[in-house]
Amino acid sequence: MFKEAIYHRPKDNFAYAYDEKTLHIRLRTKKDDVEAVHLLYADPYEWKDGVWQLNRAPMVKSGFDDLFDYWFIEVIPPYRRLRYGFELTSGNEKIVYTEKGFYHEAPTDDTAYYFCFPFLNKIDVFHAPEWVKDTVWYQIFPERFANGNPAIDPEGTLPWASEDPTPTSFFGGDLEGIIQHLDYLVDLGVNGIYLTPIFHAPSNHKYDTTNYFEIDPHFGDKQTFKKLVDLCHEKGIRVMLDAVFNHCGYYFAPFQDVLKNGEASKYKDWFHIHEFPLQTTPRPNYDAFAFVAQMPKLNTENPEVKKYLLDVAAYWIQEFDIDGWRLDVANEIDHQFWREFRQVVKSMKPDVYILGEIWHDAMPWLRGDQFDAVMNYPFTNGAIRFFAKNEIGAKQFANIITNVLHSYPENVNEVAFHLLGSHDTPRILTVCDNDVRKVKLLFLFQLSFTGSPCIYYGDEIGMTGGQDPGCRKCMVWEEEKQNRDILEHVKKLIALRKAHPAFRRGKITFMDASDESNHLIYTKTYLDETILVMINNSSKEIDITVPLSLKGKWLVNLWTNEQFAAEAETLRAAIPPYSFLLYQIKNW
């Protein structure tokens, strides 16, 4: 066995508490090198005649992606403590792996060899929101998806939708165009709205705020904002703001007092200043976004600038009850204010869901002190490149969609935000090149995936554009200028989603993927519930040969509702070029 690529640590991803009394253990090791592998497990305290008494169980191979194989099993300690190692074989060989490294045969006269759970301690589990497994978000940019109200519209206002979009374009878009549409939005079946920034802000994104306490007067005021949100909640729609508190716009009024008064300033430490007086170019003396001038990073380190950004995230829960906030540039700010962050909102709220853009690797803001769920730009980037781009083949992406899988534990997987677009990436019709079918298959796999999707305003009805701010188009309200092929496809996949908890709750598990044929087979199982997709991700017709054993099954076709019982071991099934086949599975 290659002992190089076995691999486990008693935390994170690898080991962690599922609930209050399992305990889930994953180990690593080189694809296709081992052949079992067996939990080598007890209570530390539990000696016989000098003897520790281990326990011995197997466990499970949960997915492999290119170079590794995972293996994972479910273990209740009695005690809700453990002391663990593992039990590797192959043809001949058998080694024990454990803290302290490789053995022939397993220790037994001191616990001190063995990897360690200490105690599994109810504050520790990792806790989210139990109403986001079952939520499909919509994202909104407010400025561009409905003007409601063009008495308040900025000075040099475009007529909707007359041309496209410019970094500095203005059409009107606000919270009353938001509200005139709420039944289309009940209508499509999401049931949260994803708003990016509405707090007062120059820009048409609002990403450079102003005032924090304010909602921009061309969106509207907070007498709306409140109409929108209790309507949203009457309606079973959940409300998510976006915030931005790593940075601030270049008119906040802290920066401007810097900008005036210089080194006297008292908001000098406010920001990350290298020397005065402030410069802005060639790149400015002050840590920013991205070197962008107008947005000065803050200082959350800062007691002043930490009070001010809490009591903006308690005030928009305490005053309008918002149910989530989005939390932009979220790796660049230290983890201590996020740990503060949580408590205060998760103390006013206890399901407020805490949503962080982080665009790498995550764990350290998932491990149940900060963040709910990270926005999952590996899944996106994944779907992308298989559906939309054929830059992959199928092996390549359901390894890389178990490799996103295992980099989490599974009570994170189960509220991690799926997005395929959204306001900084490419509309994603444009990027499957004006192919409905492969956007068809895109929605499919978002929306028959564990976790939180979310859709973003206007690729359901097919809107295209480039990079922003080619993505930031006004939304399409006339229906004959709309994909209505695509907005029906959407609105059946998440009624799917709704009424089979296998489709949005279940594990996933890839059956088979080809290279060759491009094709993909994943179940999903919930409880009693399995169901079966097979997608055909290639131009040409194919046939597709289930490897799962289905004799005595009763098969139900989920698009068309036709039935049959499989008579055979197998199931065999021709699918046209760019579609699929999506079954549930019953006992007879």
Second form
Number of protein chains: 2
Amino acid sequence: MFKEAIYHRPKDNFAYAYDEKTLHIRLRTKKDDVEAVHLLYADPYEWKDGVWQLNRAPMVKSGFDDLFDYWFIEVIPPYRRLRYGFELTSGNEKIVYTEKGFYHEAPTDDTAYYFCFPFLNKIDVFHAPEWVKDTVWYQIFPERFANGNPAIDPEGTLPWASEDPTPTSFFGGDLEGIIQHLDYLVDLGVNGIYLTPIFHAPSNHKYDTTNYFEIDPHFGDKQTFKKLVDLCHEKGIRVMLDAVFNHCGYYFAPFQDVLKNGEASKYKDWFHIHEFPLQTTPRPNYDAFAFVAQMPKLNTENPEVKKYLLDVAAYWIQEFDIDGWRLDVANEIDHQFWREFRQVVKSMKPDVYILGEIWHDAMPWLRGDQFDAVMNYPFTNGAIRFFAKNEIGAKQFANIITNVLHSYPENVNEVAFHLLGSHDTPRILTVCDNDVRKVKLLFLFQLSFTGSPCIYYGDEIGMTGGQDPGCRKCMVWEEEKQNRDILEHVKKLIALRKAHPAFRRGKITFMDASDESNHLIYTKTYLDETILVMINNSSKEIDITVPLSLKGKWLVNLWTNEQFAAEAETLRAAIPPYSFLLYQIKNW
Amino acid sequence: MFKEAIYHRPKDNFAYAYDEKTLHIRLRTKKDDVEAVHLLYADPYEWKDGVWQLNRAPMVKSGFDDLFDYWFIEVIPPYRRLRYGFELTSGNEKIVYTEKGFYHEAPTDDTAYYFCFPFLNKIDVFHAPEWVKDTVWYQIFPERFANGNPAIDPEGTLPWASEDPTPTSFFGGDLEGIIQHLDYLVDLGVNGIYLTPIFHAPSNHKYDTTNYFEIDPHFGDKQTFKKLVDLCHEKGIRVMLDAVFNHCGYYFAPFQDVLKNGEASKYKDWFHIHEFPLQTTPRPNYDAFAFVAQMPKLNTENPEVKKYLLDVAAYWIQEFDIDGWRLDVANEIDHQFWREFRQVVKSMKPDVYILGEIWHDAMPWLRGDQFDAVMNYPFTNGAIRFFAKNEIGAKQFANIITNVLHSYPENVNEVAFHLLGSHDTPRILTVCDNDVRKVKLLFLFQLSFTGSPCIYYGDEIGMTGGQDPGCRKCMVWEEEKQNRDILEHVKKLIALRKAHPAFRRGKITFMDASDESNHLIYTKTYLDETILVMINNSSKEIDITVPLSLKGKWLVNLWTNEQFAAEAETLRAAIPPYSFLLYQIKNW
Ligand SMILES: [Ca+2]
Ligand SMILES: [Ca+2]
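The form predicted together with another copy of the chain is what I need now, so please give it after the form predicted on its own.
The complete assembly is shown below, putting the previous chain first.
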């Protein structure tokens, strides 16, 4: 066996508390190198006649990617303590892998050799809100969703959808516009809305905050926002706001004070200023988001700044009862800040959702002390490369998804935020080169996958557009201009996701993935329900054998409601190009 | 190249802030598989004409162990942000390793492929007290160090050293005894003392605390302790106490209250009680240290308990100015508790040393938010297997030490607590089967190694004894009964460690390790000083070639003070069995 490929380190995604009683243990080995793995484990104080009383239990192969197999087991240690190692076998070969290295036989004269999960302390268990698992989000860019109150339009507002947006154009979208279209969202079936920033800021995107305690006057006022949240809650819709705490806007009063008073400003330590006087060109001589002088980075290590921002976080929960905070540029702010942020917001509202914007591997923020989830861009990236761009085949896609799932604990995956696009990426229909069939497959995969999916406003009606500002066009409200075909598809998927817990909470198992025919078959299983999804992501009709023994089962086509009893050992299915089949498998 | 063996994941020991400006990046590859590694890196916002402006810099091989090579580089990112990947070459083969996998050429159209160190926030930098790097500790088990005040001896106290200790015997050691022997410690050269628990407790070891706010009356009173700390500080000696917060003693008032009042006790949530009434046999029906009914586990998640214990931690700093807390059974207490503990004690005394008792890999406690160091038992274990027991050869020993050093960031290693034994292990002379030569080599390695070494009282005079209670005999004060040979050896080593920063702060490089002759040669380098250590850990004299080009250097034998100019290309050295040579290498 290939020792160099074997990896385990306690905590993070390899050994973690799934809940207050249960540990999950994972092991990574070289792909197809190991035939079986057993966990050797016991409480460290279980001794008899000088021999440590090891137990032995088989691990299951929970998946594989390009290079590795992953092994999994769940253990409930009776005294919440565990020492453990791994017995790996392949043919006649057997090795025991421990913290101290490899052995031929498992030592039982000492527990010091072994890996250690010292104690399952409840307070350290990763714990995210339960409702997130049952939520379908809808992301709204308020300036472009609907203009409900022309009286507060900014100067120079263009007629709705009269032209393509530029980085600086205004179309008059506002909170009242959202309120007026809540029925549309209810009809669509979403039960969470995520609003990009709504606080006072000069730009149309409002990531350059002027005042964190005020609603932007072009979006409305606090009464309107209160009405929006209350109406949403009445309709069973949660509301998440965008916390832009990494940087403020150029017109944020403390920054203006520093611009004016320089070193004498009492706010000079609110920022990271390299030298006085401040300069904005060629690059700002203060830390900023990227090198954008209009977005000075806040010094979140400064206790005054910390208090200010934590007060902001508390205020919008306390006064308006919001349900979540999405954290902009979350990984550029210190961990210490986020730990205190979590304590503040969770103490006010224990089931508030904390969602970080992190585009990379985010394990260090998902250890239970900081975020509940991150925007899972590695998922997005894989899905787009496979479905939208056909850059990778079905096998590689399954490997990417398996790899992402094994990068985090299961309880983290269960609340991960899965998006196909956002205000920061081109529209998916555009990425799919206007191929509606591909968009439908993307929605199918997203809405049958675990976690908390999010639809970017307008993607459900086939809006198009490239990278910002193209992806921020005005929402199309005229039904005849909407792609009703995509809309009905999305509504149907959301309805299925609601009706069948296996869609949202089911564990995914890749049954088959072919690079030749580019088809992908997976099941989602939750409790006693199994959903079978078969996707043909190629331009040719395929005729495949279902890789499951279904004899004696009922198959319900969830798309057509047809159902039939499987009588043969094997079943064959024909799937048109860029299409799919969706079955619920039921016992007789 | 062997892709499955290549490992990197940002943060922890692979990518971390060494200080407020500097990042350290490490990579692991299969041993002898890769010829060169270059870091590809840049600020994520450095673009020109749509191309990300990557830099390329060579990494150095910082060590190897049984299976792996380790590569290292230091980077100072001008804007504190970094994206990076690795270019690995071997012969004509070249691969680029990124977060998203392997490529033939480094992509420059997007930074999303790459590993991400988002921002170097100062507050998240691991930061331990500087003085710890220059400290040699002395661990005292107070009941057995010296009886300075017979008037407060417990009932049934035995005459000093009149017999071997049992688990329950008392010999009358106390704080006054330590005070009376401070000159001995000054003469030995140590400048830190670590006292096992001194708070009110019935046992001789006092890990079963009755009252955390009182000195045990058999050890003395608060005035005496204050005098001890003040005298130590006058003599440049720091004082560290033992915080037994995982569990209390059976006679701790809140536990007694629960025993008496059962479910009606207001302290019932201070513990983890499975059912009422409490039972102590056959196993306690409440959580305990191991299964020891006399040591009920405290519920450190309970805010009342947390406040109580944090008050304890603060009290002994505030009132007595102690310099460190050693945390007993530290890994069985929740991370949340330790994060708050750090905030409390560091806010009172920023350079207090927080030392956790963790016998296993302790990375999750050493991320800057919890401990400064752990008792580095993997070091102890390796040193004992090589020097004391000859269970492993020189190569494997060098590999173990290299592996331990690469398991943690460098700034963690610089303050690690390195012990050869403690009140929880057999005495080193006993482990060495009474071979004084081996004990001397152990002290040589420990006291020439990085971090903060600790001598267990009496080991320096050749005391013997097996596992507890054997290792807790009364300190031998009659000079004629002390092993003066070991004592002089230790004093000399401590003096050298003080005189030569390279001993304590130098980076270790293993130059040669032979399993045949069992010799080990390493250098310690700090700034412009290099120390060369050559150890013969075998029963035969060896005659070796020094694996360094020393021509044109002065060699100072630090043990004999002889010095000579190296004139030949190669130097040969003869080293007697279980002996060593120690040179300072100087330029002409
Ligand atoms: Ca408007
Ligand atoms: Ca006494």
